[in-house]
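Only one chain comes next, encoded as structure tokens, the form predicted on its own.
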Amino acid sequence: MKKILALLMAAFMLTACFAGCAKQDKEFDSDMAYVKDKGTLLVGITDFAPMDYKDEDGNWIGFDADMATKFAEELGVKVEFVELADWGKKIMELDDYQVDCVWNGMTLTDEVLKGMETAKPYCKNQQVVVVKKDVADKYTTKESLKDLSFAVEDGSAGQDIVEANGWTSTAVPKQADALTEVKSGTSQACVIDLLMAGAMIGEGTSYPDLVATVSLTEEDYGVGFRKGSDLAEELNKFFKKCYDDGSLMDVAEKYGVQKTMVEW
């Protein structure tokens, strides 16, 4: 009886797999057709101000969230934001059709470029070191950082830099968690995006006793889709249109990131 049940379960799973594959690979000749048919653009994000974060009513806002909403409207579909629990598995989430794109101040690392179809970069960023204000004067050069313990977001550009330098690090789920590690003293420093540092640390912010010191690298932000997706080129056209009519810069100025935008 157990053997029969096992065979039936295997047959059911195989049928479900073939059905899903047929829906994703055979019924639709493009990613755009797939998204338009289901009527929803699933956007993978994390809580990352000023790009993606929630307002007082629990709605996702930010430069990326607002632009993703406008892009979905351009496609004639609704937007749905999916908070990624593990940033390090973002490519897997795409390939498994859990999301249709990753739009979250994402650095175009070699891993991302290899595993995703990416639109043109839309924003410039830096990876910066954050420490407590009362010790900041000790850590103003790259050489001075070598003995620190770092908190880094798993799968992030900051993690890549810390590991490449051979520095001691602890991986955490989100960049905000890395800031918390430094605030609590669990880690001596963290490496996060400059845009997030500008929004989250210093006087009048959530972390007034933290400051950014050394800038480690400059990088490009981009939006990623499934490998081979036609939505990447569609987004390029959308960004160019928004840049030309001024609406892109309007959104950028709303969230204070206008100086990081690239020309189209």
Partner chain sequence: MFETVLKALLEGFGKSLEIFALTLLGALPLGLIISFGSMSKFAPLKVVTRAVVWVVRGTPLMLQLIIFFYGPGLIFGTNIWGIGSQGRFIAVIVAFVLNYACYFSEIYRGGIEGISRGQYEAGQVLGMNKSQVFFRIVLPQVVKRIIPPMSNEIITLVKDTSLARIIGVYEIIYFGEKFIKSDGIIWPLFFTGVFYLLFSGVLTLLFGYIEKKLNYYHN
Given for the second form:
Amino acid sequence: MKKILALLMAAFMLTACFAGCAKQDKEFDSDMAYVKDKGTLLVGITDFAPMDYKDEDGNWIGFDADMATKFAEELGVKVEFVELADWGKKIMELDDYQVDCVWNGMTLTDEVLKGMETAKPYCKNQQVVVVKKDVADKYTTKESLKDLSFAVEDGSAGQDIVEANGWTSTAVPKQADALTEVKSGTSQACVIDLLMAGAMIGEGTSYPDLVATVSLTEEDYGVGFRKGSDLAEELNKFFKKCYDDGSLMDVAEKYGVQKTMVEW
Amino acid sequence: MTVLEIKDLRKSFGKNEVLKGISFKVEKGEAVAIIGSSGSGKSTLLRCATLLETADDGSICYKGKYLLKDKVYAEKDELKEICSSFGLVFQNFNLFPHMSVMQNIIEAPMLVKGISREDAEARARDLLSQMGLSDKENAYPCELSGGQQQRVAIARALALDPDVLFFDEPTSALDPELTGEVLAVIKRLAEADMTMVIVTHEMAFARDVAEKVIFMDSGVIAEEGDPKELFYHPKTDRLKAFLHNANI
Amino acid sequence: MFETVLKALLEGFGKSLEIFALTLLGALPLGLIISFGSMSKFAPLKVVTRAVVWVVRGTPLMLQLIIFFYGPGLIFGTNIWGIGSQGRFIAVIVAFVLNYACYFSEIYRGGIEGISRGQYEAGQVLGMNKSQVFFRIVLPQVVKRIIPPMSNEIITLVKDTSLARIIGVYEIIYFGEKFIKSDGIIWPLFFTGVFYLLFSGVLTLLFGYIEKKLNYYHN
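Moving from the form predicted on its own, what structure would you give for the form predicted in complex with its partner chain?
The complete assembly is shown below, putting the previous chain first.
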């Protein structure tokens, strides 16, 4: 009897903990009020040049990082970057209040649109196929790709495309792992973001013998907040303002992403 | 008949020469006691004779067959045969803790000599009754007293029917009140004319049981002969001093 | 929904169990061989074996998986694992077996070195040869001594199987996470814990039983 009681107690405490975590927002009128009250904006990112990456001093820079910093200034709070251990759990991180937004060249997939409050897209990216340079000639059309074995980042837009086409694929934890697969020959091709490809392959990188060939789809990048957050609308206003005064394009040019920007 | 003959046996550990030319004979049915202070080389002598140590020089001969002759050891097959002519009882018994008393005794006869389980068990029961341990055949060593364990170890050695049985200080690890039962067993073996070489600190026992006593000192045999002669009329000063210290 | 999740998790758990079983099958005997190497009287063999054990125990299994699987292609330009899931699985087993064999070898070594000299000598004087002494006298006593540390390592192995997804072998955690990514539901990931708990519980009972069985003597 005592054992059963102890077990029930343990179960109760566990439930209480979960409930406690989710209750936080009830104390504030809005998500913006919550963020302003604690004085920091927690920005969920991954190392994803040129959107979010570290400079020589270890500070986060990049198009997204710079814009997030400006947005926090606008709100009058400090910015704090939180590196997401697993990109696949980004919605969970938001719901658990580990971060206040995900701002990391995030593709607005159905999953993201369903699970987050998203601001309007600010960038149009492409999903591209990357293969080894010496066989690139053979794979210039979508038709030529069907017998390849792909590596894709688990939970990425690239994975959705590959699966939708019925191609053979292996899911790996990160985009960089997908490139490693191709370079080591354990997969023949991978599908990653154009932005990522621009920064990570070719001369001067560890992947000089890889090239991007076929472009598969265009996709929208957006910033995601907790479901129901009023910060999404606030960010739309902020982007419009920056676009109008030219500061948005200045930052874009600084990181070489001006061609992917959308008009506001 | 000579069961064991050792000639000019030498052994060094590094620069320390422990055996400096040891020679003696053991005749069939004889009980030989080796006495001497610790560090005199008695245990090393026994370990060389039983192949637990490799001697540097000299010869060891069992029943006319050379285990070691002029630095050269016998070939593997012959070695195995010669080894079956002796047994050794350790100071610390060294019973196999994971085996019952019965298993301890029958393991080697079955494994090494290929004796059937029935025959091995029959022989083991016979030996256990001689040792006064008939009721312990299913016990494990950890359930026995030190004296009982040592008697099992003696039975284990006898099960292989050796021509000569060595004892390396068989009672040194025992509580004083338990030494008697082990010494009594050895005495009975001597009376049954078992050939034995016993390294011991029990002077009274050596005097009463042995037909010959060897006194070792600093790696040599300092004196040997009839026990009463040796104990009551020691010739060398070293033996006199030793016996004086041993309080006999 | 529950049925779909359960089916997927069972599939993943099947893979986890395969990794677990094959690793034990390979690492238990290989560990014994490695322990002989690290106790060898032949100095070069001993030094090399101990160096290997040091490297394997001194680096994360995750890193070893990556090096084993991608290393041949990245460093030598020849991918030895082929393309497809079979090569990945073999690479996982190779890395796991080597890693666990090294851990096991140290446990064996401790167990073997803990057996007193007298046990070997008693066997030798009774006329047993070296392999008879090892298999009849030493090994049974070693088994009793190493059961507690072994059960620790083996239960760690159950959980370490989750590393296999790093190189694209889909074990249970992979399937658990899949539901977050595809449907935005988290509980399947938490639910994988139940599988691990049940399995390590069974192992704990099993080892407890073996320990009890071997308790008929003490040293």
